[in-house]
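There is one chain below, alone, in structure tokens, taken in the form predicted on its own.
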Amino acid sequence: MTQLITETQIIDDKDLDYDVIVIGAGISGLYQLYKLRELGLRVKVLEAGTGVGGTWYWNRYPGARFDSESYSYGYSFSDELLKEWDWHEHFASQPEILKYLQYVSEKFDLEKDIQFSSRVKSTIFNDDQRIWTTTLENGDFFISRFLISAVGILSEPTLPKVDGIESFKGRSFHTSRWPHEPIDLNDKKIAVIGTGASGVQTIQEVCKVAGNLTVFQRRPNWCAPLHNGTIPKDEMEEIRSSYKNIFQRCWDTVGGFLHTMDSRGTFEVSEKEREDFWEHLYQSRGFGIWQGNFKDMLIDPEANKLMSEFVANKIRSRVSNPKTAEKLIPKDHGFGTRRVPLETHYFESYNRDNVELIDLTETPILSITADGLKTTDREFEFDIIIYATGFNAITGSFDKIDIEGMNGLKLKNQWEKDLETFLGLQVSNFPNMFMVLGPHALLGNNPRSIEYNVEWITETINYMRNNSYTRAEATAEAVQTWADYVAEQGEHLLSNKVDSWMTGINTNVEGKNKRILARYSGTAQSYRKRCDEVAQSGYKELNLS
């Protein structure tokens, strides 16, 4: 760590202490570590938790694991990788997960250029030296040229708004935040309260073990079954041989993932095809059923309500109460229209007698309590309580860090005013930083978008060294077209009318009830070929100097 420079003139690269400071550790940040080492740069990774794995190292409950299938989520740069490892599910769970990130960190020495337990506190440009100074919560700080967020979309936890949480007397945590050492859930009265994605796979695995498992829903979500399976060692075999054509198919997709949405919509064919396609997406492995349905599904009010009392009807037939069933179907939004968890026997947990269900739309929960939750209706006793409540998504892990730019402007501010990018790769007035998966970025099957973002931003950083550039930022011009292009790419999906993490809405955080575009809602064709125009048009729509 240099002393902290104070003259106002650009200051030269051999005095800075890195080229490039990363914050993350996750999938976003290993490939971008390995990706600026290639150029020669000196690289710091900024990680706040003991080890790699971003979302892997820190999500840890039961029954974690992908939803896109293994073999189309693992990183596709290293032919040596691929033929080296092998997934032992067709879904691996979250164990296997952060295994095969230590092996990738491992294998290409990537802890040397690492740095753990170091929480980013601050983070501030200084437009006349074109650094920026980032800022530890011990103390520390670092010089760098460059600064890139690698914080992840999902990483930042939100409890709910409800008092006497810190009373509890007996063992609580997000699940985001679950314990590293093992914790004893047999014949414990627990509670989980939240059934997204994160709730579906813990309930339908602690129900297995506990006493008594009282779910607490506060809006009910619309899953399909995932359909695991082991992969044999001959399969596993199989699939190496067909990494390329496996790649290939993502990058053919609309959404990055095996799947992609029928040429036929709904109305084109019979209802007894119909019947029979939607029969064959159920009983299908992974997202077929929403990535892979008829074209109009997401669009189409009238073909999205027949999909959604097809998937009702699944929900009846497997939930034997059928007061309990109809709390289980979603009322507030149709079916694919908020992204759809994967679950392997969730609806029959609800058959189990040790389970119960508590719709918090009828009687809210009151407060936490020493023993456990009250609400309008009765009080309740438990040794644990699971809050598997979600994320500040998208922007939650930007504002958990001070991030300064030109004149001493706050992000956290500039967003919260308008929430705009360029690319989701750059922000206006906040030269020299890159994002890996920032807002209006590109979603969807993550490692394929995060590979393609971490190769823009390299080969971006790449361009401005050949040509003695030190300073980049996005135009307003390029932040206002990019904007708009947004909000074209996402104006007929039923997904950006309805409220979820994926319009900004989060009701345990302050200020996010207002429904905006917070991610980037075209093809991946799409957004790659408007990102590739910048760069074959030697970056006009950036200011290089």
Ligand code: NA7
Given for the second form:
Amino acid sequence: MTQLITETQIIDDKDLDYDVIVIGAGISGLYQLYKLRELGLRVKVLEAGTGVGGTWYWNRYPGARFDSESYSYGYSFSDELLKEWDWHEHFASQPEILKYLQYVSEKFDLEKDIQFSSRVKSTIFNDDQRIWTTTLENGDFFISRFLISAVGILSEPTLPKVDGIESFKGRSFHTSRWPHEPIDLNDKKIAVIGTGASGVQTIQEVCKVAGNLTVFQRRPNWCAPLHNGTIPKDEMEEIRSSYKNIFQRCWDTVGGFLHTMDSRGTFEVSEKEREDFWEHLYQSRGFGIWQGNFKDMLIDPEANKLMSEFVANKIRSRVSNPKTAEKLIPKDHGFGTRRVPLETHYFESYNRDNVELIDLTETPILSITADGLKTTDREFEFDIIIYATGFNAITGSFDKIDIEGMNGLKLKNQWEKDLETFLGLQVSNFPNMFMVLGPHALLGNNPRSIEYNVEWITETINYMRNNSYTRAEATAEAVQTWADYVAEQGEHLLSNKVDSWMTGINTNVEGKNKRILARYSGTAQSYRKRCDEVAQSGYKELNLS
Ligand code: NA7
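For comparison with the form predicted on its own, kindly provide the form predicted together with the ligand.
In what comes next, the whole complex appears, and the chain from above leads the way.
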């Protein structure tokens, strides 16, 4: 009887506002919309920004650009798009990337189903009716069968936990909240706090025009040369004719990059061969030095130590002041165990007269003041403060939304206890919610992972509709098995033994001080194999009904 009542309460598809609500209009959300439309579904994408682009809409700081080769990062799904779009740099800058995503959106007429300036405040699942009710900050709400988060893994910026941030009289910006209008940096006294990938890109650009640039560094990162270059028309034609191979290569590598680990071990070659290989990688474009190094470099501490010393010597050779050079060499983690920022004359920035490096481990920041910043050692005056202080990564954008699943359970609370998902795509207790790049999904060269995630989710929804299913919820056993697998795959990696956003650490966020496995760190092949098996078995682990 209960069963019958529950059945009759399930809201009919025609009474829904939409079949699917997608949160976010970045690379994930745009493609998700495109794919769901192919199924003939009614989809609404809710986007907080005023335009498409996600990460590439928000991160407008000077110098923002890809660290993956442009042609390996764009969408692969449309031959027409590949034919039409020309990349102008091997590693495109933010304005070009944003233009690309706007082009995609226009070409496929996506905007008509995207509602901008619409930040989602809450979303609640009703199990009797099998619907999600998603409410915006302005109070508008939408009822849908499915909810798909496409919120990005690095989209919730965090500021340092120091006093006085509000009191600063000059202008200040987080890198990912850079204003849309041009900012005059010429001859200004500028501070950059933070030396991750965003800080490095900002510093090497801003130093060229600033009157004075003071860099506040807590911990240095291992950076390596990007070796960017323009792509002349004829080279672009060559790239275009190789797209099939390019995407096949990305499909075949463990992280979806064009680079993959060398089959040799560090100690299987002579010292000369090793040095020559590293020199070659250091002179080569992109992530090869990180993702295409000896196969044991990110696993074997001794191999990693040797590689780190190689890069340390490069830094020493590029920075004139030996004391500054030592400060720029990481001492608390080995090369490649945190995300490697790729740089262009970053280290040479510190040879300029207008650039000063402040080591916050020696003289921590006490407060931001009306005129600038105060450390334990000095007071500084600035016109502009740039916070390149990172993100509440992976779960931050979920935490920002009040997501309520079965029996009033909040996603935030569930994940605070155990950060667990099924394939990074679903969470138990949150039926009909799918995630693109959720925790423990495949990361790497993200657009490659995004395309795979989006296609898997689309197929799943298609299967449900074809079989008249209206509810999908990952079983607790399936979630546990995936959590165990993620733990096992991550065990041997040195990167999981250091503090970084990849291990869930952010000193500016309450409770994010304990290392966890925030990402899946196995291979793309084993990730996709597992997802494919789930689909082929008729989604048993999703408990469809
Ligand atoms: P990251 O890589 O998280 O870097 C943030 C930087 O800010 C890092 O150097 C931090 O030092 C520093 N930081 C954070 N909080 C503080 C405080 N309170 N005081 C001083 N310094 C601080 O973020 P990014 O935006 O650079 O890059 C994120 C990802 O985007 C990147 O990995 C790419 O995948 C693209 P710490 O190392 O914590 O000592």
